[in-house]
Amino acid sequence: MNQHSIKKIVIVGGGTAGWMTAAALAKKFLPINMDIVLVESEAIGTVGVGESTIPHIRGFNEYLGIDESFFIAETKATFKLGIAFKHWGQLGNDYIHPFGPLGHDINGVEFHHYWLRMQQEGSKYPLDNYSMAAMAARAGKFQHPSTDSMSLLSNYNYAFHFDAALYAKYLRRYAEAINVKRIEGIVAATNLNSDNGFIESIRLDSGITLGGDLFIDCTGFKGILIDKVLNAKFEDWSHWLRCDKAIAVPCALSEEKLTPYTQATAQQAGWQWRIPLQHRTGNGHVYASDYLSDDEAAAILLKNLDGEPLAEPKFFTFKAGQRKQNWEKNCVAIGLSGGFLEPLESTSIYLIQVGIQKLLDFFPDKNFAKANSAEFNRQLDEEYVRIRDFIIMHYKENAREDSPFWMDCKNMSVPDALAQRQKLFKSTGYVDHQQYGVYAAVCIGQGLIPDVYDFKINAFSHHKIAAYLEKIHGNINAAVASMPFAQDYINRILANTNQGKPL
């Protein structure tokens, strides 16, 4: 370690963001003599409703060397094959955003063009029929994907639902075991360098002063360092993402078989989530307060629970948007302190992970080169905007006329890049490959059906394409039939896991 190397990192805030950051940094710099301190207070609660993830979380756990079976046991996790959207495009509409491809691309032409031609020629099969993940999710089935790339059972991905508070505790044990030091306390004051405005130290309510080279703000919406001290500008996106409140409540498990997907049901002025865990079901209602009162929102949520409430409803207020610079001077914001996008596509924990990965990619020395932090900010901003537009699309592409909220969303102006992307998909079926692999599935699920299909597939007869699609559907059905129910699969994992063995 040279004289310019970072020697001490101070992480302010615990929860999922803080302990994911601490664990990843400790893992990365384990061979190096670096001090990592995390400050948090038991008196300050965390948002703790981010219980649904996307497949990238598996890569994070693998990086840390976490055994998946122990992770499942410790965090009360269940498997997730996608997100089921109900009433989004229009009332009665139902589709799944699957974790895995649709059918198979043929001769360089994406599968949805073949499906579209068959629809225009009289087929009524939904697009979900050609997704292994979607069909298994609807059947309540799950098993780990096959490692044989030639097997149909390798043609899907998966993520987890888990208890975010238990995950943070799990990572705390992991991080403390590799020398992360936790200090109980609340930041009372901050000392800045008079020459460059960098943070030199923080003083806790206990009187302890902590100096550091790099400070990481994981204090959630409060943004104690990035906002209150460094005044990093926040870009408001609420004119596109109009929901600004959420109410959450856990309920008892229903007697039904475990559903290996997140349910997102559109409501009068927002949407309701349902996330099944081993020990309870997580529920919440994200809504726009300009269109719905808190009492109305709570009534909608409680009416639609499928088990007895296990706690009093908890309310949150938020504003969709992002800091233009999540890295300001010698402070990096990770998680909600840097930005917030509602959990519609389960990207909250993913964005924590992206922030951590970018920090590792552009990890500084004490010189804090501006080009380094600028590239971190540019790449993170690009990812936020990509997800922002993906979420906006769900609201924009609707044909509902049953409430002012949905009609206003349908008629709103959207970012230029999103508007162009949607026009292109509608007119040609073209998907921008910088977008998500399931973009066509979500667009079509929302009701945005391309006007034409790729003319190159006219080289195939109707009969040949129909037979091929029928073969795909039949093979998927047979494969799903051979899979165990998700509940039984988890029970088997738990039975084979020595839960008494600590991390």
The other form holds:
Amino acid sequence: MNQHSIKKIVIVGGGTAGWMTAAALAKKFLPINMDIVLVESEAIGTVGVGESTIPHIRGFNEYLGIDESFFIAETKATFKLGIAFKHWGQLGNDYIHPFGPLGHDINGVEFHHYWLRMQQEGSKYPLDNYSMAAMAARAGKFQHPSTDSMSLLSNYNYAFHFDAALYAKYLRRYAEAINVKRIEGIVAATNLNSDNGFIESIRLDSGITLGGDLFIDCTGFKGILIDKVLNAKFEDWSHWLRCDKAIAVPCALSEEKLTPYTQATAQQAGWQWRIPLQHRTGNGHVYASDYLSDDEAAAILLKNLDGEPLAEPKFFTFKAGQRKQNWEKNCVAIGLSGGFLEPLESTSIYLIQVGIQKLLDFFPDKNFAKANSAEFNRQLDEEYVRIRDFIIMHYKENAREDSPFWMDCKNMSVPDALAQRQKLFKSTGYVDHQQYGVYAAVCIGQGLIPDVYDFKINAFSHHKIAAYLEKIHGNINAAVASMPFAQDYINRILANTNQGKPL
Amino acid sequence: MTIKKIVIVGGGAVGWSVAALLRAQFPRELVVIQLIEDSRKDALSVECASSRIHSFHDLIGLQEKICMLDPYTHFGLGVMYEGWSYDSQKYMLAGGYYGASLDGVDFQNIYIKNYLSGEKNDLDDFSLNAVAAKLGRFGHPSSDSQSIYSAIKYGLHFQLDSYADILKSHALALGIDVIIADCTAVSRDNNSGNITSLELDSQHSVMADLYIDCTGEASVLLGDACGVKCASDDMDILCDRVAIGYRLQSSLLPSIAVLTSTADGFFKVIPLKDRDVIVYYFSSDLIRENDIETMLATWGFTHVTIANYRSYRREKFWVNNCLAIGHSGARYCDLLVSPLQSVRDSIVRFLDLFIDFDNVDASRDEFNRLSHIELDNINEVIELHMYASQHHSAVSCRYFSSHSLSSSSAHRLNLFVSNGRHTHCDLSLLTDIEWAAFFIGNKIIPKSYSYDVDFLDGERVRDFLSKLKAVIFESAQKIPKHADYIKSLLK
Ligand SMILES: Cc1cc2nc3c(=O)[nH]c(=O)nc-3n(C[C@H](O)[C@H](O)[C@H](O)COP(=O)(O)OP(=O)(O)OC[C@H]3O[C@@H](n4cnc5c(N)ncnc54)[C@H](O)[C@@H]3O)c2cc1C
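Structure of the form predicted in complex with the partner chain, given the form predicted alone:
Now the complete complex, all chains and molecules, led by this one.
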């Protein structure tokens, strides 16, 4: 510690973002007894959704040292191998964005080029056939990936579906156990230094004033702190991402076996999610209010549930976009306070994680160097834009003519870099691996089929490539057949887990 | 499937690198590749290649042993920078790691905290590469990642005519067709802008689906025939001449190239097996050619040639069916970033993006975009080196009287100065620790360091650093003497 070190951090907000941040900072600063306070208000409550994740969440839990089985038991989690997109691109389409690769490259040429050639020469097999994650997901199978990198059973990745409220509760216990002080209250005022505009303190409705060196805004859509220091500068992306509302409702589990994937079904002016947990299924309908009334949206959602609704539908209103700077002066916004991208690719919790990771990478001292926060913002923006463009692509690449919403999406102009990337993929099948996700799986799934495949594979005969693809598919089928059902696998884990085990 | 054809114009290390890679990667039954070897000479004479060369040699299937049998080729462990920001300055940019982390705390930050507390260790002492090089040692890295010797990273120094011959025989063995001729005229289709054929002085004419311009500064295809202009002078280091000479050596020199900034320019001395070569960029209105020659002569360098030099980049590097690789597309001062490495990166980029002969529009746009990013990054390295020497070199000082530090360089500098951190960019040229070595070597020291160093006990850190230094020194002493190693290698 030196005289410039940050000594007190104030986190406002106790949703997923607030408690993830509190837990990670407390863990990091354990050796120096950092003073960390979290203020939250039960009266305001949390957004209460956000139950589907991507594999990075596991790294976060590992960092905190949380045992996976224990986590699964505590948060009623299930395994996730990808997202199944139904009716996206075209009515009747059904593809999976898998957590894991497609086939494998040979001679430096990516697998989808071989697949493309076979399609051009008459084959009809979907790309999913060559993905371990997609095939296992469809079969309702799951087991932990093998650590033997030579085995096909190592060739996929996984994430979780979990109960967001239980996760936050769990992280709260974790953080409080390592000295995070929780204060119940509503922030009534933010006091700025009149010279430099830094936050000096916040005042709670109870009259308490809390000072600090660094303030982290996890107040959700309100963004009450960042709004103050930034003066409400927000970059609106809703001309690309038109959905601005959601309704969520949990329902009873279906009779069928647990599906280890998130279902995203396109509707006439948006899409519907289905996220199976151990004790219920989470459902929601994300839609564009310019094209669909709330009543219509609710009716669509309720018509498409697997079981009895377990609660009253809850409505959400949002706008796609990001605050201009997520770190301004001594205030850092993490979570919904920093920006919003719809949950189509389950990336919000991941963006919280990125925010936390980058805050640790660029953790300030009391000098709050401009270059430091500028670099944090630059890197975080890059990540937001990467995901934003990926989500926009799902809307843009469609051939649906059954509703004005989809036709308007098809005809919209998209960010230049995305347009160039899509053009490159369409004309050559080239994938920039800096981009988010299994790019080729989603492009092709959406119906963006490259015009050509890599000419180099013309050196192989049709027969040879067909046999190669068949072999991959056969091996995957055999591997999937050897896996247990996801439901049975979870049951076994739960049976072996000593619930309520201390941290 | 019709057979396609690619014609590469210009031999030299550039043309033959292109030929070797494309021939190694494009199936012979699908593509014919011809190289027209003209009588032009390479502008460059030596290359100080970093460790990145190995992956290229792997791609073309060229064995290192073949390169080492050449009478000039030498191993390189790093570059020593002298006299950039002050007279007695000497620091190395060595490949590989520096130091080691302690309890998950990054070495750079440990070093900086210690430095700020008054213990001004020499950063070089924490690089096995640097220590071994200074002791005149060399050995290949160990493949055992647990061994300290896995930290070694080495490059190769080439005499370029000789290296071009190595590449040429390799490419010929791979099946390249070669025509020895000069290209006298280029025909283009007025509508499409495509090149339709090349006339050769041997009375032949050749036609191809794709033409690759490796004609150097002459830029016979891209510049001359296709009319692609030079876009900017932003790479300009304000030197307009380059002098090259060599001096023979009776014993093997250490594997260190030395890069020095002077009042009137910059020069690099690159050791080869039997000689060292000097490449001196200078401004002819600060020092006369004669004076340079005299100076080089007093240092023992003979066979000095002086040529004009200018930096440029063309607006595009690939238009229609014409792709430029090397100086035909851009030229920058070759002291800091090897232009041949940029050539290798360009061909790999081309290979990566080139999917089909009849569908190149989007690939071409992407290739051009990435090439500009790469040049911007090179520019940043050059610019920051000039920035470091601006109070010491008349050329650098003059540069900053007419240019200001670009915003990306200024950001990189500020980020390091404030908290010892690094920004990341696409196609980055230097690693974080190399940037740190550059800044620290120029006495640009962060005001602060990362908080997690404070988790460590100060006494323990000092102890750790002194042990580390000792271990590195002892380990370096166990590496064979460079001359012995080469002798045994070539046996
Ligand atoms: C419809 C929908 C579906 C989603 N689905 C997913 C998904 O599948 N996967 C995913 O990763 N993400 C998803 N998300 C996003 C995810 O829900 C959020 O990223 C996550 O819950 C984090 O929210 P938060 O903590 O930032 O905000 P919140 O949960 O809103 O928490 C805000 C906190 O701030 C407190 N607060 C607010 N104002 C004050 C005040 N004045 N004083 C004191 N305290 C205050 C509140 O009490 C609360 O504790 C979804 C979001 C929506 C809207």
